[in-house]
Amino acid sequence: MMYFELKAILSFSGDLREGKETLQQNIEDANKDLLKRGVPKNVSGGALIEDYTIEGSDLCIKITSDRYVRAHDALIRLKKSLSEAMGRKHRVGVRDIKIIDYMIRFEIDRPPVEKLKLPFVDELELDGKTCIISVKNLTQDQLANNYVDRIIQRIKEKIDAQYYEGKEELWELIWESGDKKPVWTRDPTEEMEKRGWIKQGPTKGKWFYRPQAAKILRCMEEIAVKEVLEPLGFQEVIESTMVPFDVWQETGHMEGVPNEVYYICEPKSRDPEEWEEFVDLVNISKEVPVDKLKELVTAPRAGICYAQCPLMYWSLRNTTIADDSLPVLLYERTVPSARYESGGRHGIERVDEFHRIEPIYIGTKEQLLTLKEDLIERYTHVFQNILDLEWRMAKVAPFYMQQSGHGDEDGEEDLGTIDFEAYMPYRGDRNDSKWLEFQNLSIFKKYTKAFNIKAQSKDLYSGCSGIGLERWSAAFLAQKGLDPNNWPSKFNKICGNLPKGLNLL
């Protein structure tokens, strides 16, 4: 059940007293017809102008409504109708709308665990499973752009998130390789750092890979491309490292992970004269004057790549793909990903900057389900026959998808996400320690819908399967160690000899 009560002022461009009868007739007609449009047949309801007064050029109005015709929608309808009627007869029209108070009452599934705060909401009260909010200061454009419905939906989402916060992912084992004896139980990152293969920095959560480690990452890249992607017909693309906000709004990243994005600022000008004082301060103080720098750069409008898939989908926005080009199979491997991990960093497997190959695929459901099996077969070949890992597959759905009812895409059991996990011996016993998610595979509809990607005559699905080079390397080195003599022969044949590296005194 929903109830809306809106008090607003419609300010006209001239005095309303001469057009009082026109206003009265138009409001009566609106109550009978205009504000009832959208209500199902044989159902009573809609919006109603319950009271109004004229004060000079202002029309003060009170509208109540139910869920069929929201009061703010009724107000916008009324504004257009009154502007036409008053303009035609009295040469005045609505110049502005001001919301005095907007009370909304709606049902929630359960009360919040903690107090809620939202923009645009002045008051929020709870009466059992009834939520009552007061919304003020919304503009006409914000009303027309559906802010009210989004506020209501956001309240429900935040309540659900409170109940599910901290819950583990839905996890269902699909397959496992069985136990394999590791050659050691050391943390490969710590050992590589001791040997000078990697160096931490230059800023937190990042690594510099010296020749030996770089060779291992490039070997993993070659295996992924030659043994997984090329045999299945994937084609390479190259994209930008910068992603504008509108793309992330379409994919949901700006709502889901804004606290993990690295943002980009641009210079307001490249005129050397405008930067002269900044350069002087750097020269004299031998420090970067950050406060001065803030004056010289724009507010962020883009961020560094979080994952490569959004821009690949964006590149196909508003296109129709020929049926004979399906499935679309693309991959990108040039752009590093940046994610602010804060306290969650560890080794080379959980970092702020990492290198990955991102395959995406677009096609019919049948095509992508076939591709899913083909990808699993190719990954299994790599993990079993080349890397010789102890690993497993599990169907997963993160808690935020469970609580919103989207654990399976559109309720389809054969879609969703599969995680590939590797045992990390240095973390402890395989039955009690946390395994590393080092590969995944997803199929969903979300991005074809978000970017309006269509086929000639078929319903399209999409998906991705990010291949993290650091994750593959961490899983392999945690089980096989740093001595190539202990590595599988098929891996050594592909990788060849490691470089000598540097002798640093």
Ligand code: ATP
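Positions refer to the first chain, counted from 1. Superpose the two forms; the largest set of C-alphas matching within 1.5 Å is the rigid core. The shown structure was predicted, so the numbers you read here are calculated from the model rather than taken from an experiment. Compared with the form predicted together with the named molecule:
- In the core-superposed comparison between these two forms, the C-alpha atom of R471 has shifted by less than 2 angstroms.
- Superposed on the core, the two forms barely differ at K268: its CA moves less than 2 Å between these two forms.
- With the core superposed, G481 shows a C-alpha displacement below 2 Å between these two forms.
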Second form
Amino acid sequence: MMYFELKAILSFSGDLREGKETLQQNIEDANKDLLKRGVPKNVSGGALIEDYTIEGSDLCIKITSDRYVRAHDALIRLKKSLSEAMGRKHRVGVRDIKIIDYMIRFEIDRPPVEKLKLPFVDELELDGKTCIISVKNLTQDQLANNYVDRIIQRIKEKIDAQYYEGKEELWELIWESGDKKPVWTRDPTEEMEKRGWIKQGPTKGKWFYRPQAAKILRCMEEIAVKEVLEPLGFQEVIESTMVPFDVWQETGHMEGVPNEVYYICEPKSRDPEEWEEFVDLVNISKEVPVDKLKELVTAPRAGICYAQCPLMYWSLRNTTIADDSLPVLLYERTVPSARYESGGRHGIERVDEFHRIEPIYIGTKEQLLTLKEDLIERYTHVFQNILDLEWRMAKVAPFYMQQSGHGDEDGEEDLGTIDFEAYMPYRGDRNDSKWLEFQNLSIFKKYTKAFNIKAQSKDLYSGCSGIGLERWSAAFLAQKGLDPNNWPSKFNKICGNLPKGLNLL
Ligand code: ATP
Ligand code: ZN
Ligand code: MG
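Switch over from the form predicted on its own to the form predicted together with the named molecule, please.
After this comes the whole thing, all chains and molecules, with the earlier chain placed first.
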């Protein structure tokens, strides 16, 4: 059961005294017909203008309704019809609509665990499973643009989210390599820093990789490309570092991870004159006048790449892929990913800027399930035969994905995400310590849908796999140490000798 009660003022362009009768007539007619349109037969319902008063050029109105013709839709219908009638006969039209109060009552499945807060919602009251909200200050455009439905939907989602809070992620072991004896138990980041292979900074969560470390990351990249991606037929693409918000709105990142994004501003103008004072200030004060800078740049409308897949999907937006191009197999390795990890930062394995190769794949479900097996086989070859890691695979899903009614992947057991995890000896015992997720592999349906990517006749799925070069390196070095003499010979054969680096005094 839903109930809507709306109080609004329709402001006309002129005094209403003269047109009073036309108004009355119109409102009576609306109550009989206009505000009942769309109500299914055999059901009594729709919207009703319960009450109205005229004050100068203002019409103050109260509309109640059920879910068939929601009060705000009724208001918009009424505005049109009144504007027409009053315009024709009395040359006045509706100039402005002001919502004074909008009370909505609806049922929820379960009560919130904690108090709920929501933009546009002034008050939220609960009576068992009945939720009563008061919505204020919505404009006419916002009403016409489904804000009310989304507010109600959002309340339900937020209540659900409160129940998921703190619930365990699904984690199901698929495969494990078994124990392997690590050559040491030190933290490779600390040791590399001591040896001068890496240097912290220049800002939080970033590293400067000196020749030895750069070489290791590059070897990992080469292994991934040569041993996994090329043999499976993946083709390389190069994308932009900057991702506009509309792309992230489609992928869900704008709601999912806005607190981890690095945002980008643009200069408002390139004209040196506009920047003259700023440059003078830098010159004289020997500081960067940040407040002045704020005036010279735009608000962000894009961010630095968070993962490479969104732009790859975007590049195929609104296209139809020929059957002979399926499955689409692409990978990107030029753009680093930036994430504000804050307190979670550690070593080279959890950083604010990292280097990944991201393969994406688009195809029929059968094609992608086969590809998944092939990818797992190639990855297993790398982690077993070349890197000789102690690692495991697990099927993972956040709690809300395990519940029915969430995501497209429901009931499609073979879709979802696999995490690849490595034992990190420096963190302690293999059974008690947290293993490092060094890559993952997913198959979903949502991105082909979001970007309207179609095939000639088939239903398309998509997926991606994040190959984190810092994470591959961290896992390898944590188990194998920094001495190439202890590294697997297959790895050394691909990698060659480490560069000498620099002798800094
Ligand atoms: P985590 O749970 O560790 O934060 P995530 O779920 O955020 O990982 P994804 O978005 O799935 O990670 O990214 C896929 C891959 O990207 C990871 O498997 C890892 O290799 C790499 N990665 C993600 N975040 C970082 C980071 N902060 N530093 C280094 N590599 C990262
Ligand atoms: Zn991805
Ligand atoms: Mg993360």
